[in-house]
Amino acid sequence: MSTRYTPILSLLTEDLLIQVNEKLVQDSDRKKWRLICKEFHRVDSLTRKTLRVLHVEFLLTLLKNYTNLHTLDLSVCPRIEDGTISLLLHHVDHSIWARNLKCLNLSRANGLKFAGLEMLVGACKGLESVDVSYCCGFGDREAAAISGCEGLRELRMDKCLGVGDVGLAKIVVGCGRLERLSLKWCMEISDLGVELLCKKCLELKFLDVSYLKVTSESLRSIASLPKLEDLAMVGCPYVNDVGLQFLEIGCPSLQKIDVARCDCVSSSGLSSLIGGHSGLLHIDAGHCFSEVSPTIVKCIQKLKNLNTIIIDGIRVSDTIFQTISSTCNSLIEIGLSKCEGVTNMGIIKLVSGCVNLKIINLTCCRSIANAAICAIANSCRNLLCLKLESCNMITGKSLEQLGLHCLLLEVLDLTDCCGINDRGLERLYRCSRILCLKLGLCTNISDKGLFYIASSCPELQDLDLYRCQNIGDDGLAALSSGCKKLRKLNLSYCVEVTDKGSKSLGYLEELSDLELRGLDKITSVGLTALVTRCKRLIYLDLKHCEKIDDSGFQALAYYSRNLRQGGWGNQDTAMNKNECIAIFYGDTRYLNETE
């Protein structure tokens, strides 16, 4: 008597499969899921809301399969152009894939011009967010095309160098409901354009005018925005204290202000601004003036809800830290990079009151020693990010305290901390949540230290070992086994690494950014072993890897289809121009044309 078995997958309804699919957070897990069977792939197609396209030749097929998208990211398709958009709209029913589309990322799509942009905007009627940052060729005509998005709430136009006041005028007239706008590096926009913007877009909550040649007259206009919460104007050379005085009596909703590197802003002007906004949550005044004045200290005392203060490059004193400690108990982030006057006692006073600190930047505070770090570790138990670059007096004792008390730590920068060694890294064994670890120029670290990292940091995604010359193949083997989620790795000038180590890196399948500059023991054999497995490489630096020849680069061109940026030079190769293009785009069609 035979028994009939019912496949278990047939017992799972579509609703159950959708619920399972929604529980998958990691991209790698979702990819494995949809490759199991056609039904899982169909469910993934129905539920996917975000799509990042790596190759423009697959765009048509993808948009036919994924019809419920909210976000479409084309920022890594370097060859998208007007003809691509025309082909797409003629061969794929845009009434299906474009109907729910809310967010469109076209960052760095320099091949796209007015005609293509106008067609795309016309097809996607419901767009609420558009990013055209670093489309350096965009001008007023392209801005006019964007103005067709009547429901637009967010627009990023960073470094659209050709967009001027006329283009901005088109946008603000057509997109009057804008809430977030970034115009960073749009050098042709002047006070006139900002004035019109502030008259038409009264719903603005976020505005970035960093590096524009605007004057304080623009701040007079900005001060009239009733709902503005976040204003960034980094590196505006013509903005001065008069402009900040306009903001003092305007922008009633202001919560965040960034005036970093505004050379004409003084401590007096910033004091005026702070005095008019007791509800400020975030202040960034890095590299604005020489020292923190008593007036600013007095103003800070009134900011009971302040959670972020960044004063990079400004002279400070222990008294200032005492004031912050006693009045700013809600502080979450403090930036003191390259500040003069930062002492162990000052940091001890700071953290005695600011126990909620999660991000601390002490880059180049060279007087800091173990006493300060031990105080941070004991007081700030929720610390997520600690930057200690060039703090040369720190030793393994500091790491021991961090390992005992800061179990939530995600980012640790120890670049050029020459007192850090393998034993110190061992003491971080309880910090299992570290995502980013920077150890560049820590010359006392060896393979033994990498063994400790590999066994303690399974979530690690970014590791910098620049010029750690005692690192070799055995350490990389340990990394490839214990840190499977590694995406960025810098091994430049780790001169003991050979083909064996390069082969080990091939087991890091999530790797996207890899720097191997100056590794003169790696040959084409090692490079081939690496690229045959690391299919997600986007950036690869091979400068001064002098033993890699044509065969290695041909393997790179064949296997690294996602490569977008690379560095190679000083190799003795016979490659022609088309082969170099093939490597850059990861497209073997260019190679075939030369055969």
Contents of the next structure:
Amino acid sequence: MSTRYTPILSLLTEDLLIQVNEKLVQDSDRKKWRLICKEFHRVDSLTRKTLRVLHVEFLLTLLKNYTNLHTLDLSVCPRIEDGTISLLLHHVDHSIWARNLKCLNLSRANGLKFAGLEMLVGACKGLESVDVSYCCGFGDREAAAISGCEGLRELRMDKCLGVGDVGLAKIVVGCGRLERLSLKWCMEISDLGVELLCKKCLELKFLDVSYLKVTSESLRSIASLPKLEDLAMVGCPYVNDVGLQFLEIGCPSLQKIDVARCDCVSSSGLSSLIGGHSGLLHIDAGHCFSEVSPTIVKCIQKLKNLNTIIIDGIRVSDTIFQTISSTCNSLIEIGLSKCEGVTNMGIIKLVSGCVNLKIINLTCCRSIANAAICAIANSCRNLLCLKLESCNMITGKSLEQLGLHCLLLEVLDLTDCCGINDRGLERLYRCSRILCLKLGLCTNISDKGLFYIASSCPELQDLDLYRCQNIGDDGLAALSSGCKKLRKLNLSYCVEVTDKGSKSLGYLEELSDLELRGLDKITSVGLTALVTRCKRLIYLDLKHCEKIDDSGFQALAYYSRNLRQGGWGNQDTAMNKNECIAIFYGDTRYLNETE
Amino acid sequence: MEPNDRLSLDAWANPSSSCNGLPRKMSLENPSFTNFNLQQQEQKWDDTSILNYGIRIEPPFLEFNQASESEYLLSSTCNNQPKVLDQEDGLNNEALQTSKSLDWDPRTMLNNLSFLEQKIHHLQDLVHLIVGRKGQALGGHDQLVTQQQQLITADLTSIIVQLISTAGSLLPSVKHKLSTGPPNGQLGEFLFPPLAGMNCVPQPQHGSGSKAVQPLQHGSGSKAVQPQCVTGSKVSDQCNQMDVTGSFGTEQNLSIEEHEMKEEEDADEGENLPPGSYDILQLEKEEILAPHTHFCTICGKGFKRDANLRMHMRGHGDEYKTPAALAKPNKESSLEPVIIKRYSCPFAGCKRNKDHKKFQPLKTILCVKNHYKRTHCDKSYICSRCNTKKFSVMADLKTHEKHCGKDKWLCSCGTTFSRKDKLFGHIALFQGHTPAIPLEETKGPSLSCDKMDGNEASNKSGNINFSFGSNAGGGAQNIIEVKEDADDPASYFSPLSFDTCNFGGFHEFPRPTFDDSESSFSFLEAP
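Next up, the form predicted together with the partner chain, please; the one we just looked at was the form predicted on its own.
To see the whole picture, the full complex is given below, headed by that same chain.
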């Protein structure tokens, strides 16, 4: 049927088109595809499995169009309400879309209440994964509505503040096949709820009970879970070594354990846990206890398969690095943030054995110098992420080594590394895969440095230039031409930036998060130029941009339809600000205004 | 005398039928007689339950067993002696007896009388018991009843023996004729009213002459309640049985022993008490359920406790004010070694029934009462606060009412718990049970409900249909509850509960909830 329109399509059958379509990864590419012709659009509609909607207004049409969706993401669409759901279910072709749906992301959907949820759950029979995290208003009723998903395997309900034991009980009784459950910050849940959970949901593989007021009694019940692989219990202040001893003899499949910030856990508790599970892959014990004891070091010798060890904030000595280096050859990630006692020697020992390291966090390890970074760069050729915040002794020499050897580098955090300058950034020219670069407080960086970045990091998505005061409009111009994929940009207190720079930022069409705090040279003109082009802006911080007046806000209100969170205040012209904000509120109800 | 006449008419049939051989001269006095008779019967009807009788029956029985094992045969023969005498001596005796007793030293006489009175009370109680039995037996009963009856008659005989012996010893210097006469007469006075059911024949003879009976008759004569046909028939039944008391005594003795043996076997399995260390008593349903268990023989007023009855009796005359009359009746027998009593539930098949294989006896009569009511009776006391909890024992209701409303932990099955961990334990135990969510947090949904209707007025109906449709499953249950509670809106937690239930989060919620029916809307509109 496509032949009717253009000859070239006669060669492309629907199957072929679908195959081609599947090759497209980027959203922008798919968008272009859709715009080519009706046939292409139809193919796209048929094959599309996931949908992330920004505006609830379009949801109706979109769901009519895409009937084979497996995943519906409404997390950036917080205006969804019970009425919307009712409408969607009754006016979209008998809710065909709901039947195929497997994953539903309702994160931050605070407008939704249990009635709507129940309708939704009732219509989406095949749901396997639901995310209602950060729906702070959710309580037991909503949990009861969710419990209607009998086939549910994954449920995230982080920070559903109202959900207590009763709600959890509803869910565990209704959804007995749960495999992954996150209860982080569900502060009302207690030992009772966890105990019931562990009795009813024996399929659980992942459980997050972080920040709950549970005690070691919960761990006793958790220890009875036969299939549990991943247990996160960050910041459980009432859990102690006794609980970890329960885990030592239980949970035969345990692979990952996160006991970070559990104040009552000591190194002996952790070592008993490790003693029972030599197959552990992942340990996070950050800020748990003050010092790595010899017993822990001894235990670590058993963990041949360890992939990740995070011991943030714990005093370490070179011996542990020696042990890890000789034992854990498959180590991929190490977190040493704020660890005291991390020396160049220690790092050199570490990387001599752990050559597969991909993620290294050395935040605030202030005694680290170029020698350690050079050793890392030489040994860990697969390095993806290196965090060196506040490592003041790092200079361009380190960057040079990284630029030479670590070509896969994606994340580089150099915040507050005063030793970094334009020349250092120039050495990164071979690290073309960098996605995230943090240069906050690197006061020695100027437009020239930005130029290097723009030319060598075309993939860059996240750039932090907080208080890089030598940055000006020229640097931004280079950036906007070189880093087209930039999504997050922090220019706060880069006081040299003017309307011109702001205007050039407008060419960054992907930009969604922008911080312009304290830029008092930017006026409404610059803001207007920016917002007319950056249609995807979701977060915009304009605090202390004192030259921006009502016209700027009007433009913002008019153009930035996707804005969800904004920060403004301290502008001189507060005359009609409220009016502008009223326009905002008409659109972005959940806007967070910070005065 | 109208009632008396009427009574007599009714009662006439029975004695006359069985007492054909009686001299007709009695006929003059008979009206009052039968009247009395009936009154007793009536009382027995009233107090079919014999909670305390059981206790009181026990001591004399023990006494008897212990003291006069040898005498037993004697007594059993003696037993019918008085009756024979009664029958033979008839009216002559009575006249003598009254006059002689007046001649005698009045003080010792009083003491003796009060003692005898006590004994007679026992007897009375016993007969009450028998009558109660009979009532059941009439209801269509079996071997059990006969067994119990035998037990009681055995008790009876023992008491009678005691009476005779004490009465005899109290009057040493009286002529032989008198010595047997007065006690017999007294026996007759006290014995026969309660024994009425059994010994219709002798009773009229004695009653006619005895002074003690007369006041009783008069005191309650007017009160004497409507005679019941049942009693009549019963009386006749019993007449036949009781005519042969003499031989009866011995026979029963044997049968009692047999009976006890059986019970011991039962008890072996049930309790840790060694066999034979306790006796088993089984009260009948009516006795267990009777509100009062002690009745005044004069005015018929019922009491829950014997002590209260004794206090009450003081009002009926000085003879009830003596320390002996006011003392606990069974005090004297406390000297005897106590045989532990255990109780059996009359409900066949119950674990507390002595025929059950794993019989577990009940310790006290109160236990029997409560057990029977709790397990085998309707729960007629409903908590006025929650309107859900029902009890068969008033005390349970009162205990519940202390905590009612505090039981905020609800399961979808309707069970309430005062503690969350108990609820969770329950949920962990039962497949598919979930906690019900209390009806508090309801404001949110109500808002959104309004909004929804406002926004989409056009498709409102569809909207509502859907949103409520999901509730349909549990709807039926809720509807009922709504209806039940419709006239008592105050019993709802709050009118807001409408919203929540409307949206059907809660079909399982057992408390009265609103349904998605029209009524819920009307409720919303109403203030």
